[in-house]
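We begin with a single chain expressed as structure tokens, specifically the form predicted alone.
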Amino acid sequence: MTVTALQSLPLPPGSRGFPILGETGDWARDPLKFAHDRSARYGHIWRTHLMGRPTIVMLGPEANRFILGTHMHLFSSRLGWSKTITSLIGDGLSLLDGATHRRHRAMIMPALHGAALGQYFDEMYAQVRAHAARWLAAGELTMFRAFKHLSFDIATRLMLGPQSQPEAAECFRLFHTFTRGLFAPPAWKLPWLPYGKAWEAGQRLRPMLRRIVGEHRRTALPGTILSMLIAAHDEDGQGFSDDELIDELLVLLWAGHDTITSLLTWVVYELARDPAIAGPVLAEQHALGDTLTPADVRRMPVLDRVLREAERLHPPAPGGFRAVIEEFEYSGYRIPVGWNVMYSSVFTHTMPDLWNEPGRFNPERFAAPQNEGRQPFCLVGFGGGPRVCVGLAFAQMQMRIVMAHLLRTLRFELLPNQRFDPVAVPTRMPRDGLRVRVRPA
């Protein structure tokens, strides 16, 4: 299409909302309702204003394919993120574009896929057993917080190596403060604002990570993800610099434990509230035996379906943003340079023409004869296309190990007087964090 023809096309319909804030409040309160209300009014493409940026929302699997797959060259991932994230994280994988992104991804992939995964089983399993024993001793706990500690301990141990108890506790405290500021504008370094606190935490985390990187370089400490990243080289024989490694570690630690924490919390919720869902998963685990083995992790089709259904109905993030770097036409509308586009996981995951009874948690929808979810880009909780989550296989293995052990050893009872409605942004969680009573199986 010529530039003149493109310029003659209209913008998608929609509303800018309130000055400065736009429609961010409506979206953050309930991303699914936000998408459904506006799609009923405008169709599957409309304009809005989110997080300080004019934004085009594009809905459905074909839009997901366009943004995440076939037309990636029209977008920048880095420019789609807010300043709070880019200034804190730096140049980690999720915030890179083009050749630099491809270089980093190719160097990171071997540490999180294939043969490398087998090296992580024993440590993952040991961490899960230790945490589960503490949960049983406690009797009652908040699952979101408990999973956050567990997934962070797994991530730091496998990425960074052993830490002393005080160092591990300080690392968790700093990282918790750091991540709370990632989605908390404005990006002002005032000490009482979440961003200001996150900035200060980052200034303390980075020297800690630099020291750990230096120790790995000096001693060639084996068996950690960091050691594999240090050994990685691109086609020209160049490896990661220390600054690049620190940025990548921050991204991997952030993305690695937040997503897993969210999904596992919702799995416990769904299993605890519905014995009909829990029954087949428990039967599968009992059939595999008392002691979990690496081979078992690959033989859990019922649990796999539960995890996929949790990704569908409870995606950790409601969608994703990209910045438009080349003007284009979509569905008869002009999409301008400098705007953001957003794809919606929550909307795609509840489309009635893709999913039968989309509001119901039903893992068997992925089994024969239903076989739902086979259309490309209809399940995008971990993204899709060439930029699909680089740690997807790592996350899937970890979630299987965690749930397999918990199903074999513990039972969770939902405590009364709590709210289960979701807080959707930045990471989906039950409003009260899912308070449970723990007892032995």
Given for the second form:
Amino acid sequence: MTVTALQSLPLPPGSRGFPILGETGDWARDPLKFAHDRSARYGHIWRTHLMGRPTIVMLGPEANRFILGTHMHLFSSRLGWSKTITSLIGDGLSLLDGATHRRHRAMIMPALHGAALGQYFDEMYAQVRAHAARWLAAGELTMFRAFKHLSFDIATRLMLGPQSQPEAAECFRLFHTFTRGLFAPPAWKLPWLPYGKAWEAGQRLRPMLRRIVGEHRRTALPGTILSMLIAAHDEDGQGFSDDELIDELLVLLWAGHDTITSLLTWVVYELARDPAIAGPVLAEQHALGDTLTPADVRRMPVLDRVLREAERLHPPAPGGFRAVIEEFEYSGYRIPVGWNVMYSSVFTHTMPDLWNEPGRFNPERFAAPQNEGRQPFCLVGFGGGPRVCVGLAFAQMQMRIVMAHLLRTLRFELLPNQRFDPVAVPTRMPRDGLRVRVRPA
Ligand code: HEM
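After the form predicted alone, can we look at the form predicted together with ligand HEM?
Entire complex below, previous chain first.
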């Protein structure tokens, strides 16, 4: 299409919402309702204003394929993120574009796939055994918080190696403050704002990570993800610099534990409230034998369907943003440079033409004869295309090990007087964090 023809096309329909805030409040409160309400009014493409940016929302698997796959060259990931995130994380993988992104991704991939994964089994299993024993002793707990500690311990152990108890506790505290500022505009370094606190925490985390990187380089400490990243090099034989490693570690630690925490919390919720779902998952674990082995992890189709159904109905990220760097036409509308586009996982995951009874948690929809979810880009809880979650295989393995051990050893009972409606941003969780009573199996 010529530039003049493109210029003559209209913008998608929609509303800007309130000054400055736009429609951010509606979206953050309930991203699914936000998308449903507007799609009923405007169809599958419309404009809005989110987090200080004019934004065009494109809905459905075809839009997901366009943004994440076939037309990804029209977009920048980095420019699509808010200033709070880019200024705190720097140049980690999810904030890179083009050749630099491809270089970093190729160097990170081997540490999170294939043979490397096998090395992580023992640590993941040891950590879940230790945490589960403490949960049982405590008797009652809030699952979101408990999974956050577990996932963070697994991530830091595997990425950075063992730390002293005080250092590990300090690292957890700083990281918690750091991640709370990622989605909390404005990006002003004032000590009482979440962003200001996150900035301060980042100023302390970076030297800690720099020291750990230095120790790894000096001692050639084997077996950690960091040691693999240090050994990685590109086609020209160049490795990561210390600054690049620090940014990558911040991204991997953040992306690598909050999302898993969220998804596992919803899995426990769904299993605890419905014995008809829990029954077959338990039976599968009992059939596998007493001690969990690495081979078992690949033989859990029932649990796997539960995890996929949790990804569908409770995706930790409601969708994703990209900034438009080249004007284009979509569905007869003009999508201008400088605007953001958003794809919506929550919406795609509940489209009635893709999913039967989309509001119902039904893992068996993925099995024969229904075989739902086979259409490309209809299940995008981990993104899709060349930028699909780089930690997907790592996350799947960890979630299977954690759930397999918990199913074999513990029972979770939902405590009364709590709210389960989801808080969506920054990471989806039940409003009260899922309070449970823990008993031995
Ligand atoms: C349940 C667990 C997880 C979920 C649901 C999840 C979800 C996602 C999604 C949706 C994206 C794509 C965002 C976009 O393109 O719009 C993504 C990318 C990414 N994820 Fe994950 N993730 C999970 C676990 C992990 C783990 C364990 C790690 C690291 C160990 C990780 C590291 C990353 C990184 C670095 C990216 C950026 C990839 C790139 O841009 O090339 N994630 N993840």
